[in-house]
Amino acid sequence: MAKEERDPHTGYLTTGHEWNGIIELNTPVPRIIYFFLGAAFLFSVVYWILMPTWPLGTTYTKGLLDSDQRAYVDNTIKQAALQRADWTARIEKENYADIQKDPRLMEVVRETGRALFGDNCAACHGREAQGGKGFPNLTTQSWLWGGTPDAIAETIRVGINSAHPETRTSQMPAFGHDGMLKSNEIDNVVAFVRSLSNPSTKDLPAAKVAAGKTLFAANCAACHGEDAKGNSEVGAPNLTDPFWIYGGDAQTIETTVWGGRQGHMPTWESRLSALDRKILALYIVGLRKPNP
């Protein structure tokens, strides 16, 4: 048994343990610890008495305050539903223009739409709706099927090349793969298309651009229009602006013309209510920025 010693500086007994000349003191527990332990115990006793706490087989102690968290949550949900019913009824009933003029309703649209977009659309279009390769940037003025709230809501409803019976259908032919254009003709078309979206490009021989213009009129204008500004009736993009879904460099455009493109967007009719689709359409329109 270790001999008891008292530390001459603090007056505390030692434990008899020593490490490299350091002697362990038998320091008492600080009184503040006992205070907090007692306070915690007292709080527990009071809580047990006042609140629902102890299970009693098929029931539980109700507590003197008769507090019911389940009833509180149910009531909170009911109150939220009543508050929601007011603005949801207005959004369902009013047209897009009137909703856009109402700051309070648009505040709700932005808040609710942000959550809907993040849960359903951000996986493809990105959290900021700026798209990526193969997925359109929704913050621009360039839209395949029209950028009005009505048009956007309809696209959300039926999708593009989706399983919906009323889906928007879009298919760009594979001009090279299917032998409709030869390689040198595709090069000319690519040169012409690049000249439309970036007139300052310096590596475009005038002869190739002129030949590409003729080929474009014969093969591409039916969908993209004679002015190449697109056609929202068939989902043909505007080729004169700086916005590209797959990329606007020479190699990517050549790949597009050679092999064709067929975008896909799922139908959301069975997954989102008409109200949610309307809110999403308004939210997306609100993200739009002026063209550079």
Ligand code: HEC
The other form holds:
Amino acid sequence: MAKEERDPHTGYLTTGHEWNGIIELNTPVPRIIYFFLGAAFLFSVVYWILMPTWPLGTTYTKGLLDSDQRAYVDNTIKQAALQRADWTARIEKENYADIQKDPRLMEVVRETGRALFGDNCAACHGREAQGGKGFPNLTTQSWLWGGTPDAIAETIRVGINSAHPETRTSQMPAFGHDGMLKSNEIDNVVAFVRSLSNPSTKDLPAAKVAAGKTLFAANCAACHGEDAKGNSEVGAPNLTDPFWIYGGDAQTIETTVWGGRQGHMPTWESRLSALDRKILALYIVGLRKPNP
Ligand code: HEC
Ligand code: HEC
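Provide the structure of the form predicted together with heme C, given the form predicted alone shown above.
First the chain shown before, then all remaining chains and molecules of the complex.
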């Protein structure tokens, strides 16, 4: 039933096809489509001429612009390696204070340090260096062995109670286990230690705290200091702040004083380069938050 006729509404011819009274219009392809087809074709011709396009067996058409993505990538990688060599040389050579003053270098320290820390230290100290039971929080102002970049780099180099011949030695004696204090004396000294960081604790009888204070001066102050603020010469922690390696509740302090503590931090001298250890020390200094 092909019968071409003009559609009275649009003025276009129909294709002459009709299905149950539905007639197909023979609408022409819009001009704009031809325009874009033409433009795309022209563009591809220009592109063939300028850029590498056609494979020719073992070679290919190179194009007038002589553009080569592979050479570009090679070049960029070379540039980046040069830049890296440049900043590693600077971090290796410059002292801590100068590196800390250079925001560009510190950005490199933060990026590289984060990766190094994640690979080597996070297993014990936590991904954000917040520590956990038995592992110190490295983001506070409270340090066992000192928080200067030098002190931290040294801790990383030799470790604590490690196999390194120059290791830092951390020995909290076992006062109960080794019979240096009787159990009621431990009770008293624990009460005193708890009162230091938490003076408002209600369940601490003043008499116990006072007795503990005397015991502390005689047994603990040599390492932890008269004021119990710690001593970075022997790695003795500050007992007056809210940061604890093992815990600040009565039970945990009692366990610490009874059995002693000898935390173990590996030496990294043979496992990380001097540069990596320097970057880590700077990275850790950068994590410090002011104490609340
Ligand atoms: C096997 C677990 C372990 C790993 C891995 C480890 N540490 Fe430690 N780290 C410790 C322990 C435990 C201590 C605390 C020792 C103590 O109680 O005296 C410590 C202490 C430290 C200290 C001393 C903090 C202070 O207050 O002076 C620094 C700094 C430190 N670690 C940095 C690092 C860095 C950097 C790495 C990665 C290269 C690392 N640690 C990997 C367990 C670990
Ligand atoms: C020979 C030095 C020395 C003496 C004496 C000493 N301590 Fe310590 N103490 C340390 C060291 C070092 C540490 C850290 C141990 C570690 O983490 O490996 C420590 C840790 C502690 C901790 C754990 C703190 C935390 O953050 O969890 C408590 C509590 C403590 N000592 C209380 C005492 C009390 C109370 C006495 C006296 C009865 C005492 N210490 C005597 C060196 C000493």
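What you see is a predicted model; the values in this text were computed from it and never measured. Residue numbers count along the first chain shown, from 1.
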item	value
Where one rigid part turns on another between these two forms: hinge among 81, 248, 132, 127	81
Rotation (degrees) of the smaller of two rigid parts between these two forms, from C-alpha fits	28
